[in-house]
Each structure stands twice: as C-alpha cells, then as structure tokens.
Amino acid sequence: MEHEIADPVGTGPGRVLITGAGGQLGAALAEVFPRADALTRDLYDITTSTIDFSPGLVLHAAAWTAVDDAEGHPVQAELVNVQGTRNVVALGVPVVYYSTDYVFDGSKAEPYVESDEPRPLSVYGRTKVGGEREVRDGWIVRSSWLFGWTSKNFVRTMLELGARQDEVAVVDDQRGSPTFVGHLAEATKDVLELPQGTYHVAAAGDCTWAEFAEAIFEEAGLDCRVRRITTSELGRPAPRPANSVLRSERGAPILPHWREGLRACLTRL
C-alpha cells in the first residue's frame, strides 16, 4: 500500500528523515531538503541506533560504500547494507533506497535499464540487491559514480593527485556515467512524483574512469598527464563492471551531462 506524503520536500508538517547525512549524498540531500532531519551515523547509527520520532518519509543515503574494503569484511557490509536497510523499512514509512551501478555484471553492450536482472560480481554490489530486496514501500534509486564537494570521492583525489603529480595512472576500460550528488539530490523531488519502483537516475553521456580523469584536470587547469592503463593492472580487490552506464526506461528524471555535474562541482571546491 503506498502512503500518501503531504509534503516531500520537507516543508510542512510531513517530517522528512535523512540517514547518512554525513556523506557526500547525504551532504546534498540535506541541502536540496533543507527541512529535513538530516543525521549522520553519530546521531543515527541505522546498524544499533533508534529515533525518537515518526519521520513521513525516509531519504536512505547511508551505506557501506567502500567497495573494496567490503571484499575483506562481507559481515560488516551486509550489517550495513542489508541488515540497516531493513531496519530503515522497519520505521513503517516510505523509504527512498539509493543503490548502484555496481548491481550489474557488465556484460552488457548498451546502457542497463530498470528491468535488467541485477547480477553483482562484488560484495558491496551484493549487498546493495540485498537492501533493494527489503524496499517493499517506496523507491529504488540506481545511479553510479558520484561525486561532490564533500567526503572522499574520484574528483577529491585526482584533484589531489593533480596537483603533486606530473603523471597519474587511470584505469580505461570500464565505462559509466559519472554523476554529481547534487544533480542527483534534486532529481529526488522529481521521483518523489512517480509511481513507487525502481530508477536508473545517473548523469547524461558516459566515458571511462581515464577520460574522466582528463576532464578534472583540464576543467581545473592542471597539468597532469594521465597514463591509461586496464583493470587487472590495477590489481583491485573487488571486481568491477567494465560497463555500468544506466539510462531509464520509466520516466526517470534526466540528469545534466557528466561535465556540467563536474563544472557545477570544482565551482564548490
């Protein structure tokens, strides 16, 4: 049964609860609802912790995101990802579930779309199809790559590395759609007025993580070179799709290109 919200955007008697408001979606959201009770995991740990009152709606923005630390501590994931979703649901309101990218395998040549059968290769992108699963009222929202102004995030660190670096190493051989939390936040009130289910809300156009790379650099002005190399030379411990781009096929909201998500984002930094 889908309940009737009065007021989604946190401006009126219907009380809007942000989990993980210390992250960087969590960050933007908050900004994006400026009414909303937005806590981060000190005041709301979802794994341990209670609230003391009844939100009318649920943005569920905190998750165990460390892709590759999650291969080491699959327990730790899950409690996060599974087991504090679940109690996010138990709250008996409707939840906005933001997921990821990372529920699919990539094997796929073009863009996946909503109804695409998740098939993880990580732990984390398992976790993530387990907190899904335990959405029964409210939204799915699917979308890869983020990054902003806060936290640790691709653009934070090529900035990072840019600026003391002549030269840095980028992987070139998985494709996706960098997408920029606040681009993504205020696309929320746009789902908010579609019906209950599952979204793919990510960044218009896609490129590799190396060619994403390239972009920050010349978008601030850096002069760092960046040597393209493949994944397996990478030598991370998670699998990764080689292709995580997402495009809708239910009216999701459409987000602005990947580069105006960067542009709109080192004009905060």
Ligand SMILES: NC(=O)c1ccc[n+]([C@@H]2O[C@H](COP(=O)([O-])OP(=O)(O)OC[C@H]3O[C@@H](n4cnc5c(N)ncnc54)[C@H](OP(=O)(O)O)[C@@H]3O)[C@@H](O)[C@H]2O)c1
Given for the second form:
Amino acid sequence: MEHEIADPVGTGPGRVLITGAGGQLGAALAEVFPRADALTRDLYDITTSTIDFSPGLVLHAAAWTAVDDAEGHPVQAELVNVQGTRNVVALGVPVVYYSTDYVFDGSKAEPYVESDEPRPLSVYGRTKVGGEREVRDGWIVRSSWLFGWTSKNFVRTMLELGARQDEVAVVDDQRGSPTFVGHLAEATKDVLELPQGTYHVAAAGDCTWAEFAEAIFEEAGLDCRVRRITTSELGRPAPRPANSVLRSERGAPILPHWREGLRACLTRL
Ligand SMILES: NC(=O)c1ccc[n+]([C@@H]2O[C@H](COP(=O)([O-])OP(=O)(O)OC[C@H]3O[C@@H](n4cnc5c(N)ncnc54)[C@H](OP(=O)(O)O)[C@@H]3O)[C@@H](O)[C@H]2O)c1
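The form predicted in complex with the named molecule, contrasted with the form predicted alone above:
Once more the chain from above appears, this time first in line as the rest of the complex follows.
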C-alpha cells in the first residue's frame, strides 16, 4: 500500500510520515494529508523507535511542547526536541520541522522575520533551536501560539474556565499571532512548493493573550470578564518573549487572520 506524495509537491514519490499525530498539529496534518502514515507516540516514539518502511517525506510535528515543564526537565526536553529530531533526520529523507516563535527573545519592536537571529529565553526555545540545527534536507516552519480541536491549548482552557467562572486573569503583555492548526496544516502543502529553508508561517494579525481570551469568550457567547495581568504577576517558570509576532520576508504562505482561525476552530469543538 503506497502513500504517494502528490506530484505538485515536487518531492518525488514515497509515503508521507507524520510524527506526533496525537498532538493538535499532527491531527490537523493527518486530515490534510489523508494518505499519510500518521503515527502517534505509542506507534513511533522518536527517541526510541524504528519504522519498518521508508517514507519519502516526514512532517515532523512530535515535540516536547510543555514550555514550563521543560525548565525543570531540560534533559528530557532536549532528548525529544534535539535527539528525537536527529533520529527523524537520520531516516534520510526531506523533513518539515515545525518550530516556534519562542526561538526569539521578544526584544524586537517589529515582527520577527526569518533573517532575525534566534535568541531563546527558555529551555523549550533552546531545544527547538537545537532541533532546527539538525535539519539539513527540508523546511523549518516556525509558527506561533497554536490552537486546535484536540490536545491541551489556550482556546480549550479558556472555554472550560469561561463556562464556570465570571472572570479569568490573563496576561496582557505578551503579543503574538494565535495560529489555527488547520490553517498551518493546509499551508504546509504550499511550503512544500517553496525552496527548502526556514519560513515563518503564522496567522495574520496579532494580539495579546488577554485580547485573545476576550475574542474567545465573544465568539463562544460566554459571559466571562478578562482581568488583564502582567507576565510577572502570573509567575510562570519559563520566560516568554514579550513580542513574538512572526512575519515572512521569504514569500511564505499567508494565513487567514487569527480571528478567522478561532471561528474555524470553534466549529470543531
Ligand atoms: N503549541 C504551540 O503553541 C506551538 C507554537 C509554535 C510551534 N509549535 C511546534 O509545533 C509542533 C506541534 O505542536 P503541537 O502544539 O501540536 O504540540 P502537541 O499538541 O503537544 O503535540 C505534540 C505531540 O508530540 C508527541 N510526542 C512527544 N514526545 C514524543 C516522542 N518522544 N515521540 C513521538 N511523539 C512524541 C506528543 O505525544 P504525547 O501527548 O503522548 O506526549 C504529542 O502528541 C511542535 O514541534 C511544536 O514545538 C507549537
């Protein structure tokens, strides 16, 4: 049973392997690439497993994504994000490696473009940069503030809190572009048409987490107030960039506005 990569993608024939298919992006990729081998961690652990077929392309969505936990578990985070990526690269085929806005320190006043130098603040960000450096043959797709209809994410958390509380406290001094995984998965097809390299692929528009929470409550019809707080008031273990809006100077696919992504996500929840 062959899973051919569509010809327009231009990467030659072969099966498409999706890593981390149990995650929010992995689930979206499995919908956009329905003939792919979408493997959850129990079927393909990138730190320990081998696979018994040769893919033609890997969409590598598996990662240690627990940003705060990584601060206390740097070795484990590095094992998944760096060594795990090295193992995926060792399959010897082109890889799409999904990376993050958290590779930047947030000190820039303008949106970050691909030529900006990564300066991660957190263990998670450092291990994602380490993973980027493993990729020789393929595409590095940096995106930001992902949300979808599966797994743990900000939208699902806010919907839960908003249904049972009158007010939630949300950080208002970090700015980014919340990106719907369905839009990022769809855009991956367009990335595959571009020359290999690093691309910033995030939703159009930007907001703070507090503004995002307000939009979630508004779109979902929940009567919940947002109390705006600072990052230091929240006191999370991992430092995060104050500004991590991503834009492309390399002709990366343009995604819909984050609010459109939010509406699309809510129809799936
Ligand atoms: N979430 C964001 O805001 C964000 C922003 C920018 C970029 N990204 C990047 O986008 C990609 C996808 O993120 P996501 O939000 O979809 O993350 P996610 O929902 O946490 O999914 C990650 C998946 O990777 C799996 N995984 C962890 N360790 C693994 C291992 N050793 N072998 C195989 N699978 C393993 C996880 O399985 P378990 O659940 O069993 O651990 C999970 O299913 C990641 O590379 C991430 O760094 C994420």
